[in-house]
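Next comes just one chain, in structure tokens: the form predicted alone.
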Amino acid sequence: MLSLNKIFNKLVKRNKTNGSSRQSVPEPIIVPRSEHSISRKQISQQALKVLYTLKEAGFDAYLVGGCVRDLLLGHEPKDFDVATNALPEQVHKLFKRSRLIGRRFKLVHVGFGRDVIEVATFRAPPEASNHVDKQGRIVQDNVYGTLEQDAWRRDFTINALYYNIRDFSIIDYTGGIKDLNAGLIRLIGDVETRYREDPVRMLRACRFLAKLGLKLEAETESGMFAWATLIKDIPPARLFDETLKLYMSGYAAVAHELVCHYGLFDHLYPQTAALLHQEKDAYPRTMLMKALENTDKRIEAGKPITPAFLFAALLWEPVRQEMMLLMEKGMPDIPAMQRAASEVVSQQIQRVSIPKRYSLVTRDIWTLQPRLIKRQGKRAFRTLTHPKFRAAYDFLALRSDAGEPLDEIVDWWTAFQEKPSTEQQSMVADLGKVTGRPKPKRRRRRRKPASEAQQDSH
């Protein structure tokens, strides 16, 4: 994949010879422009303004993380970031168009039209006493500085590649090189400190794992298993944050499948957790796993997605489940729906958060449902023209391929979108006989004779 196994070998074996361990190589591993693949080719027109802007003011600046990573292998990166040695005020300052962001780190974005440029001061290792909570979470982060601090701040190796705008070389202070040649996602110091420091490294974790088909180095891995409950200290906004990267960035279904076998999505979904874990059925999974599988190919044939969608699939066997407890104690089907839907809400909010906008729209699925199955009169028009009609119908279809019996109501919308309206009315209309579904016939009250009446007052 790379041939820079050798410089770090030598760098390696000359700190040995010094006494040095690992983590106190004094030098890192700088890799000159001719020995690596990166060029100013592939890095964004926007991020490279940005990093000559911050040169040219006297500043260091360097692309870091993710989209160094992904370079070296050979992906297109989808975000390019930049660390510096300029304060946040002073990146603002530079950048007309940018704004600071950020409680626990500040960070300013740089806005190009619809492009973000992140960029963020180097980090120092918190203070324990003034940033680090008791269960070791880091609150407040910021302390900023030098590169190399910055470095061993990060959370795996080979997220702490850094490429020097001022002489194309790449620096690797943490054996990030090495690992990616090793294909392995190892993180930066002790795992229960860094675990610990940020739960959601395991998220970030799995994510990896997903898109780039590495393997986890054991430690790193073990310490996953070990500590899965702490991604409940996690915020409700933060996780939701997550959840759209593991499950809306193109591989949601291999990732949904390591956030369930490292014990995190029981922490993340516990009502839909609970319900997969019953082997005895397996439309739950099925449904889930279609739904994952298809948000990934619209992804990849670049269809419009929208987390509302996600929300209604992962969040749908326990909805369902509750509604058929209500119908079974009488209350009718759409109401049921509904109060299903707000009880299940009300409850994983408190772990991932789900905003309004999308919320409302995933209600409007869920409770489209019975209405799409009844088909009745004038109410098959209605919700036809309702303004989640379609997404309704998608998530019905989901249900069918997932084994529910709903082909022929399926089939049925699907024609019933495309006939003109005299054509409509007709599929209406015949439906009844269609389904062998009689009219109801109004029953005429018999009057009770006046001693019956009289009873019944007493």
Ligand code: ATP
The other form holds:
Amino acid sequence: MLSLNKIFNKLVKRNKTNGSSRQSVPEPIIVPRSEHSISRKQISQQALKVLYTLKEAGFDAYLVGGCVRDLLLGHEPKDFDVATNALPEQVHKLFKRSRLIGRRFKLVHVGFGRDVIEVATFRAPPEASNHVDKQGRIVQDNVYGTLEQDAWRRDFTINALYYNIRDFSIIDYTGGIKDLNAGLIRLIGDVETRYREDPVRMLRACRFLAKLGLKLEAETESGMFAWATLIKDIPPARLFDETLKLYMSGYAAVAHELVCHYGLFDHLYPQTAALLHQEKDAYPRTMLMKALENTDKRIEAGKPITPAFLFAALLWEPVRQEMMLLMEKGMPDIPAMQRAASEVVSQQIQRVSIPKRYSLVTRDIWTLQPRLIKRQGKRAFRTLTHPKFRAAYDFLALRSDAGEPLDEIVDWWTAFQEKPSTEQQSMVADLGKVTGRPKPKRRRRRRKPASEAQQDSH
Ligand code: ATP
Ligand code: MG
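Could I have the structure of this protein in the form predicted in complex with this ligand, to go alongside the form predicted alone above?
Below is the entire complex, every chain and molecule, led by the chain shown above.
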């Protein structure tokens, strides 16, 4: 184990190299408390307690990763991660409210409920000989290491900064401070090797770009274009988690544009991507972007969002197209929608999984669409009381906003929901009298911006 005391006693050394290669940074930069902006007031009580408890038990303890990066950038961290030289079992013993998680590489979660502090023992980078497969992907990642090794095995330089609870300094082995100041996201080490080891790093790069508004360092960026296809080999369950992080963190619209730009979306949602590429029709892109912008606005306003609505929007165009094809072959609208939903979802989950608890709701949102459009007799009342009515109505409003000629129908449902039941009866009766009710045929025209009410109460 590297002696930290030796490092601490050294004066702060500024990085003489650019920090992009493992061999070029022999000494870490240590930024003393007086030279950086992170104060203990900005750190959660629970995280401080974990750090101090580890320190008092004689271990080294650091905040690391996104929390240090975000604090230095003036953002509020999403969560606090701790790195230590204590082994997981030793950490577990120190905290009553903790549990060991992970099979291959054990981590400790301290505190339950909303505020969980993840404590990880320093890990060493994988060795080519026995920790990566033929494609270069990490298959084993379970060797404990030193602080220095732990820094080099992390993804980006800005994510490899350590806040030391012993003297409140920041330790930087990889040039993260310099990159943070320059606003650069730089992969640590050789770009091809690091993307091959774990292609999800490309999605993480897009996420940090969208969230932090930084830029990609040139090689980190060119590597994304070169290695985007590797994302295909990632297990669908992990890609589901990454989809949620990308699209449900408050910057979905920008993140989506980035994953499209770097060619990653093609491998995540191939059915949708193929249709988004069709230049002649702007509707699919408009519809998806409006859904994502709406999601971002709802998060900003502190309103709830659900992955089911997100997947309904992400996969809408392939479902809509498939439904239209089936209807052209003579299938009625509702069964056509059900069949289309099954086909599109079953293909999609081979790439990015969608847990049943969400995909069932997604299907409800879709299959309620033809019912919302028809509004026939008693069915209108049944539709109104369907548990997913509100989400389906919001989805219909989104379609209308994106250019489908559904304004009248949306307005009808808006009024119908608010009327007392006697008036609802007459609204339904009036509908029966109307002949030649507008068919849901696409027209190219845009409606006013999405109403604030969209996606409410999902
Ligand atoms: P967020 O604000 O989204 O939590 P984060 O950087 O903290 O951002 P986490 O997923 O919480 O992201 O990961 C914590 C840290 O673990 C990262 O900052 C990084 O140092 C390291 N890490 C996470 N994923 C990887 C990966 N795929 N490869 C290498 N290091 C990783
Ligand atoms: Mg984090």
